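What follows is a single chain, given as structure tokens, in the form predicted on its own.
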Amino acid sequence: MKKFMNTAETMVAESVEGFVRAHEAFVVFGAERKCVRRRHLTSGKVALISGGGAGHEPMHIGFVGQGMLDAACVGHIFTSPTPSQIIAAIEETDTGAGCLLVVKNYDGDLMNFEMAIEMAGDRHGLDMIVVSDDIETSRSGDGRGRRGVAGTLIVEKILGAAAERGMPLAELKQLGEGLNTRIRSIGVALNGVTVPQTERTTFSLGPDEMEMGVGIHGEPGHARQPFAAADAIIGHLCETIIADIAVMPGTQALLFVNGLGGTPPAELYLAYASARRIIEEKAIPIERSLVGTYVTSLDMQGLSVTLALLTDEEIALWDAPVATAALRWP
């Protein structure tokens, strides 16, 4: 295994300390380190918080900041943060509206963010959105649902932007619950993730296979397929998100093409050009578009197609400006 990076042990919280000091206009530290916040709070708003295993920068350190998140705590390589570290972030950004917390439908998440909720919920208006986009877990039967990943960016920056307009708690988790269900998301992988501290990679491929439906920890999909072209690969994944989705007339659709961590970008816009030529072959017009390397798996190299089909009134929040280190617009 190569990887730039001194200690396994150590890599995460020297990868965290970078990023808060090339991004000091936008973050700082909380309190002994325990999160990361907006570098300038606003008073009397509704708090943004979300957090989870170190392993998918950007998110959620990077979407910290104006137009999205308060607050985001970072865990080890695929593991949750802590209660402590959420309860942290609560102290630290609720400045009178309360918190409402964004979590990906992860068991380790789950807890330890409930458990936040609990432990803090007497000194603090507290709630939670669980994010579920991903199409492969509510295949497998498992019980626990869709897992929450590259759906999340979109949640958090519409959330985010309806909180800048001053939404509250109650109306925020609304909101967030409704958008929730039209989000879908799946992933295909050409090779697995190379873990530091165990120092080897979470699956292997043979030279002409891929991974169907993988997640962003690392797991394999529920197929392993022979490689194919790219048109191919791209309508496998496109055809199984409408099958799974209600389309509406009039429907509004956000179309999200996301690097797992070792797909370059001329590959992603690739992608991008098939899936949307695919979904609106099926009469589904796409009005917003994001394509690049923001949920990621350490360095897989895959991608994930997210569909999200929004309102007018979504539209306008993920329109509305953002100031961020991994997403900006005026």
Given for the second form:
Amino acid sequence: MKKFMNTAETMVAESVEGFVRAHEAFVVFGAERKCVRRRHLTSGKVALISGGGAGHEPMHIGFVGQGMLDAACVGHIFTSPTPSQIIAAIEETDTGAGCLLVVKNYDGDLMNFEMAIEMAGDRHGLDMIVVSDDIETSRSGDGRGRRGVAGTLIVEKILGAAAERGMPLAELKQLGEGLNTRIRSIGVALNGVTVPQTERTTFSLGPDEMEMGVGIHGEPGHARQPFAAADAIIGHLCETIIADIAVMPGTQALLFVNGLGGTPPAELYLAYASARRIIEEKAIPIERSLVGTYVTSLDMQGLSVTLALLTDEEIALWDAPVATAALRWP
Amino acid sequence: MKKFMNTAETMVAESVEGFVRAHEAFVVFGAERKCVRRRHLTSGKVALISGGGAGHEPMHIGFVGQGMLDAACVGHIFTSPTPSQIIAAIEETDTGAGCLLVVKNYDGDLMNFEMAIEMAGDRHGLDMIVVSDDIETSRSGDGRGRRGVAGTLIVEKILGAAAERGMPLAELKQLGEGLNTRIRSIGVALNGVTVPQTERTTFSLGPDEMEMGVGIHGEPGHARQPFAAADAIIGHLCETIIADIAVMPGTQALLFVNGLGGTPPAELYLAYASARRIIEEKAIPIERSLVGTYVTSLDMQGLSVTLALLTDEEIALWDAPVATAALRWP
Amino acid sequence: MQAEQVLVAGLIEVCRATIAENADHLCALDRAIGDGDHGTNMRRGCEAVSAEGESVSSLPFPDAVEKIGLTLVMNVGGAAGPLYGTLLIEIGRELRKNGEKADFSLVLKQAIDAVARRGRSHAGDKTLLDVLYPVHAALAKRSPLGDVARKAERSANRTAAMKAMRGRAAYLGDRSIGHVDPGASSCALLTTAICRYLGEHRPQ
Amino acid sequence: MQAEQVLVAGLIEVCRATIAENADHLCALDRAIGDGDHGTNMRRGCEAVSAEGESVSSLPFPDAVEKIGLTLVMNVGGAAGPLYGTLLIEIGRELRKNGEKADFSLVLKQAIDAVARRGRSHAGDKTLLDVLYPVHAALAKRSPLGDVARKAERSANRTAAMKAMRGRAAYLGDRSIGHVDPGASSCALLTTAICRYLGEHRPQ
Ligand SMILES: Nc1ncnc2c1ncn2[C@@H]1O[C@H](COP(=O)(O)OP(=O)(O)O)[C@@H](O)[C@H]1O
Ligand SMILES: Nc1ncnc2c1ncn2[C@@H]1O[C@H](COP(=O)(O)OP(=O)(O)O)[C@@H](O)[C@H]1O
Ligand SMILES: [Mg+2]
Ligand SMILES: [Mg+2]
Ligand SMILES: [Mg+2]
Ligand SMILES: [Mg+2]
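Show the form predicted together with another copy of the chain, please, because up to now only the form predicted on its own has appeared in this conversation.
The complete assembly is shown below, putting the previous chain first.
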């Protein structure tokens, strides 16, 4: 395991410290460093709060800033933050209109955010939206729901813009829930990852193998397959997505190719070219695109493809200004 | 070698195609795809052109756009583009004020850009600036000069802003040359890289080894060392830089921690925290920061640290608006 | 110190030691079907509780148990924090509600049900509930502590045959079969440690 | 077809084939002290020239050589493109300048000097110049073609002992010692192939 770190115990704290120092124009630490929050809050706006385990950087701290999140809580690696952190974020950012908590669909995350709401709900207007875009985990049909993965970025961007425009809490929740039904992601890994605390690989792949359907916690996916050409891999990912999502005539899509941490930009762009070709062949028009390393699984080599079907209003919210460390446009 | 690609022959073209499609608001292909250029040129402005081998993405194509480059030429992997490509870029972007070519200091790049200037110099006002920020290659003192690595981004950003303000060709060249003397970079790699055409690793490291002083072409560096804690590695990099650069009282620094392709954001931020601590201990104030994967060496795990000592004017040019795929601020 | 305070301090220590010894093993179980951190999570929780050990053990027993639960919730994160936290918070609250004469097995039942609600989970989902329910059953029929511990161990091992329906392992579907659930394993380890301690220090 | 046209077409083909056969070896040499692409670069150049073979070989000999050089420059990139390109462009130009009676060894000398200027390099810098200069010397004293080829091979091998002062290998400093320079090697391979072809088809 070769990682740029000092000790496994201090790794997350040192990395978040570097993040905050590098982006001090956007963010500051909350009290006791329990969360990272916007430097300037907008009074009377619903606060948008997210969080999750570390190991997915730049998500979520990289999405804190004007037009997106108000605060993010970072847990230990692959471990949901505690209610104590979430309550701190609520207390620092609620300026009167309440807080919407954006939670990725994992039992651990759900339970911690729910406990925070139970503990702080008497003093704040709070609600929660659960993102569950990972198609692979919907297959067995047990109704456990999907994991929340890269699609979370899209939900946070669009809700962030809506909150900035003054949308109240209940409407934001509704917007987010509608959106969540129209976002699908699926991932592929070329290697497992090493969790620094244990110095062990979560799974290991041979030189000609890949793991299909992985999430962002180093968990194995649904099938190990022989490694293949990009068009074959991306074709499989895209077709799985398209088969699972209800494409209406007039639909506009956002295509997001996301690197899992160890895959360089050139390969992501090649995968994007492939995905775009395949999806356009199915007569789904790609109106917006995002390519980059935004939602990671430590240093995993691999990528995920996300397709979101958006309304005109949602496209406008996607286009609205954002000023965060990871996403920025005027 | 597991890479997202179809064939080694088509890899670069497919990746650049994906890039252009993903960022069509900023860029278009030049004729015959010999270069990638801004969608909207500014008439009467000096055109800033750069280029180099592929394998360093998002450099340089990711820097094409308002406030930075007018065009970039992409060669084969680790191979300078040809004069034919460079001339095409010149012809597409010269709106009357001439072109400044930003070249990284490699014999191959130099010769190809020089031949382009010889071949097109009668029809266009042309000049060239050579970036050579890599400290490791200055050590043997043979006067070969240094390689151009991550510092190229800083030169291109600052010259791009100056060109946008209407600075004429000769002054731009002078600005760039002055700047180049005040930028130093040094890199470390945790693995070698595989060039897809040959399917061989450029060098291979044991599980406890690292290579110090690497460039961005998979070349070995100046020494193989046992892998160490981040503070020790980054300390060595920073001290080498500080020992080589003339820090004046009142100096303002830009600190840039750059990922070489396979290193995730979390580790880069940890390295940044470490570098910032070490450099501030030497009483060099860090006024600006950049952390991310901008100048890569295929999928190399590793990073480089760049320190640039800037004047007030250069800081203002760094802060000036930029709208490219890789760097964007208002 | 009162007997109860000694008991609380002793239990805190015996749990901490058990988890510390088995943390690597729990991580290995979690690596197979989860994200490899269950041992680390549990250790962090036990250390946080230990650090507060003195102030906690000076509280009345129900308050001490509730406080331990809250400390777990506020320090562990992940799934384990809210689950073990809820278990202890509810045990503490039920004990307080029912006063001196509380029937521990009824108290435990209330708390386990609260854990199931918290996790939206049921017996057979391949979680720590698959140890908690059998432990409750054994206590309800007043089995000796040694038998309770053995039942906990056996129940944990039986999760290997189950297909996970909750927690990260559920995402693996059938691939989760054949592995012992880490939460079930930590629960059995803690049950055994507690039973042994009580057997030695508070013979029934 | 005229004899000269046949000659040009034959030389193009023999160079292409030599490089195709040795491309992997040249990449391996370049991997050791450069960036591993010299074989790929040379092959791309030779294929581009081959593709234009017919139109090129219909030109007068000096123009054909210059055109080949230009094709290399416009298609190869890297260091090899401008270097081999300059060599052939200058040979073509000098031949044209000096007309029918041109002394090839003088022409070659001019062209090699142009290559050295292009690369800001000298004999002993561990580059293809360390083959070109000895080849010129052998031609100047009218050595038989077989000897010229052998001298080229020996000179390429001798670059192993040199410390690189130019090109990517120069960045390695002393670590470049002990490896044959890829450009010198391709130059010797091409010299040998050309000498053999001329020996067979145009006995002196
Ligand atoms: N919804 C749930 N209900 C009951 N138990 C659960 C649930 N989710 C997870 N668990 C238990 O938690 C254990 C995993 O804990 P841990 O690894 O600490 O958290 P995380 O899964 O967040 O990494 C599982 O082995 C399982 O016993
Ligand atoms: N400045 C120079 N002068 C002369 N020859 C050079 C120079 N730079 C490189 N070379 C030659 O070019 C060869 C490398 O060519 P190639 O690998 O195709 O290009 P690149 O180094 O750009 O990848 C070297 O082995 C050397 O012989
Ligand atoms: Mg976890
Ligand atoms: Mg090259
Ligand atoms: Mg876990
Ligand atoms: Mg080379």
